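In structure tokens, the next block holds one chain alone, the form predicted on its own.
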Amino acid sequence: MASTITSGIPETLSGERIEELQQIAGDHMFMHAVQINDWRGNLRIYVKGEGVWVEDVHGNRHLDAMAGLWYKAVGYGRKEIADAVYAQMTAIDSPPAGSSTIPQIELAGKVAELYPDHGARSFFVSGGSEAVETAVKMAKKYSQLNGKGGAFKVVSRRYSYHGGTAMAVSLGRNPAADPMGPEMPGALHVTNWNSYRLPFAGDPVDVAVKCANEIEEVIVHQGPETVAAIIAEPISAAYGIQIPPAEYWQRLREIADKYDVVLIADEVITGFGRTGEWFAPTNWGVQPDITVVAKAITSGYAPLGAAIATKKIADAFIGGPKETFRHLITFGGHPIASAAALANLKIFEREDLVGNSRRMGTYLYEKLQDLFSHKIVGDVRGGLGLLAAVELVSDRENKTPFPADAGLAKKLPKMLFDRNMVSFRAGDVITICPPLSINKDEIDFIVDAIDGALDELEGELGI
């Protein structure tokens, strides 16, 4: 069917009008990660935002929950970051091969002003996927240049998500992740952490430190000269909002140092105040070599990520042509993304988002707590800045996990969105993740919608 192309977004749009773009869309779209059956004829379009509400072509609003895909920190609807977009497009919107503009340099200063260590360097790419990967051949060339040559294995942990492009996916070894291929040669798989169900007996603590030892021992039989990087979420949001003790990364930092291993956090989900810090490590004291970031850094308004590289991996490549990093995106660092994250970041700092984001967090956690009434919550996860969790079991004295065919990972999302919540991270797990600018009734209307759905699915389940 030929598309009908339309200037704007009308205030209201005709049946007719929806009914061809669900038919286009239903004909030539991938949506991301989504059989094409599960919505071809009944996508959501929405058409607005304001905070942390989004309205769709029928005028229904719904509370986001989940930032987007966990990047709309600022929420929606913020005209300033528009406005800086347009600005920048109409001087001028890309500079020549091997030059820059001002909103790239400007970002890179004000970056390293926020990041803990104020020599810090960044490399601007396109997205989360790139980020990591830039990373990873950061790591291995400073190796390289530090005299470890042999130095191409990385060591992730199992469960976690890294990105989508095929080294990401080989990073972490999650089932969700698709590789479909051989993996990257070198990437090692250890233990995550998961606060519900301790990987080993003992105190959560030393079970921690244990996790982390895994690493150590899987350096030691590698031979440390082979190991790059180890690489790590620092909470693990693809294996359901896993928050470790301090001791955890307080650890990992001293097996980097003590085998002259790069230390990756990847913080495409954590990074720019999602935990009430504008850098996750740093609410246990600790400073990675490089971290990822990506999503919040523009709230999702272009698309942005970078590989932010501490003073000392960062001075490795100055030099000649030996220490050159040859690497190359095309739009990595685009002057339009970068005069976005600039305005995003004076929200951030003029509306005290990331403080928001500490108290909030603590509200939403407390709140959450009330949702025990349902036998079918096993556990609540949260309390470190605006990320949370509640897990559904259906023994909770034995923690056992729902089957599969009780389905909750298509009921729950459709529970929510009939309580005007979008969240489409429900299932065993409920994530949330709600732009950094909410406040206390909008975390209320979370809370009751999830109170709702559960009353609504321990009915259908005869519980």
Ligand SMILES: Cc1ncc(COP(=O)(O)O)c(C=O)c1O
Contents of the next structure:
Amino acid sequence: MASTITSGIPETLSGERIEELQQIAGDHMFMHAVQINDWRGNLRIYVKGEGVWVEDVHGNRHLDAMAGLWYKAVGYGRKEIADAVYAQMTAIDSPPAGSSTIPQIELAGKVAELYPDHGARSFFVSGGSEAVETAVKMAKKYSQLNGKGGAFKVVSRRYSYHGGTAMAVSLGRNPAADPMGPEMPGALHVTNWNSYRLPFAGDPVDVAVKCANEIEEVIVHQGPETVAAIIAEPISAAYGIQIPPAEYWQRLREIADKYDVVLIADEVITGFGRTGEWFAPTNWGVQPDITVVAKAITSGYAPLGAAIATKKIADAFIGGPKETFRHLITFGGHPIASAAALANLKIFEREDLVGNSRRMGTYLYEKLQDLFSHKIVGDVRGGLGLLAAVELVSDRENKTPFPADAGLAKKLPKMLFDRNMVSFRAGDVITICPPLSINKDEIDFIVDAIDGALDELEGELGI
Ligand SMILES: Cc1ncc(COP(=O)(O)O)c(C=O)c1O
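Form predicted on its own done, so how does the form predicted together with this ligand look?
Expanding to the full complex; the earlier chain stays at the top.
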């Protein structure tokens, strides 16, 4: 079938050409974290996007309910970002080593303006994993400069995700990662917060504080002088959109202060408006020491990440050779990506996308409650911006997960796709993370698609 694409690419794509592309991909490409046999010959190839919609080579339109992979905050097809990139690329694409460009400088200023600590200083990199690596190295060096010379340990939570690089995987200890042998020495793991399956019995707020207190126990047991940092996602997406009560992050802040440990917020997903605030800990009145961002800072129009240090942390690196942060990523904060980020953030402010995230997030969460009419819906999580999850169970009363051979992770994306919705993360937990520019009609479309897919699934499972 011919494509109806009109901009930037051929108007029509012949069946032969599509087949040729499938062949090349099938023979020569890795897709990230997906089994080759699961897509070979049948790879979805997209050629155009506008708002929350994407169009494939066959001319089919789908609503992207995952904003790419958690990043397409301003939606697809923003020509002004392309124009900003073009202008910078034709002026000077990248500067000589040891110098900078106007968009990099302006972006550092813009981030400090939006960040709760306006004295903040950004170390720009190319993506989330690099930003995590940067934050951890910065925390270790800060600890050394701050009189904790032997501090190298980092406390993180089980089932978190902090990136795909070798150090970052040892922080998350995510069961979905390939085993890589010994972890980073000093990687310490504690119980993660889970609102649906509380890790301990009791009142949820008490349980959340108990989870946080486990970090204190580990720090005391290991020796506070050996621990450099605590790292956590404000809302763990990898663990199924786990939104803690305010007391959790407030307690993390107290513990970090008490033992002089650097508190790192991994906001690769939540940073820049996802939770209805520019930065998620603001919801709970907490200021971390270092904030890790990527994804929405450019809405994926170009790769960029950053470790944002508060003034207190950053000022420790001002001095002589001993204080220098000897950390270098060749393409970190690339001017093209910085230009894209500035144009992206201009759209955020002009269209009040952070406010829209808050308002539409509330609407989405309310609409998702209707799905409890399906017996297999065990939990609906959300209500803090445009990040939500629907968790499916075989027995609601006992919160019994479906067995792996029910194959939900393969069936549901297809059932949703048949209803013109793309959801990369749909299985036991259906994750919803649409562009922040979404409107009510488009949210209705998502909830209707999930509703229809659950009808079909229940029919197939004989429920
Ligand atoms: C919370 C979190 N941290 C870090 C990363 C790693 O980011 P990247 O894939 O850009 O390296 C991700 C990626 O999804 C993430 O969700």
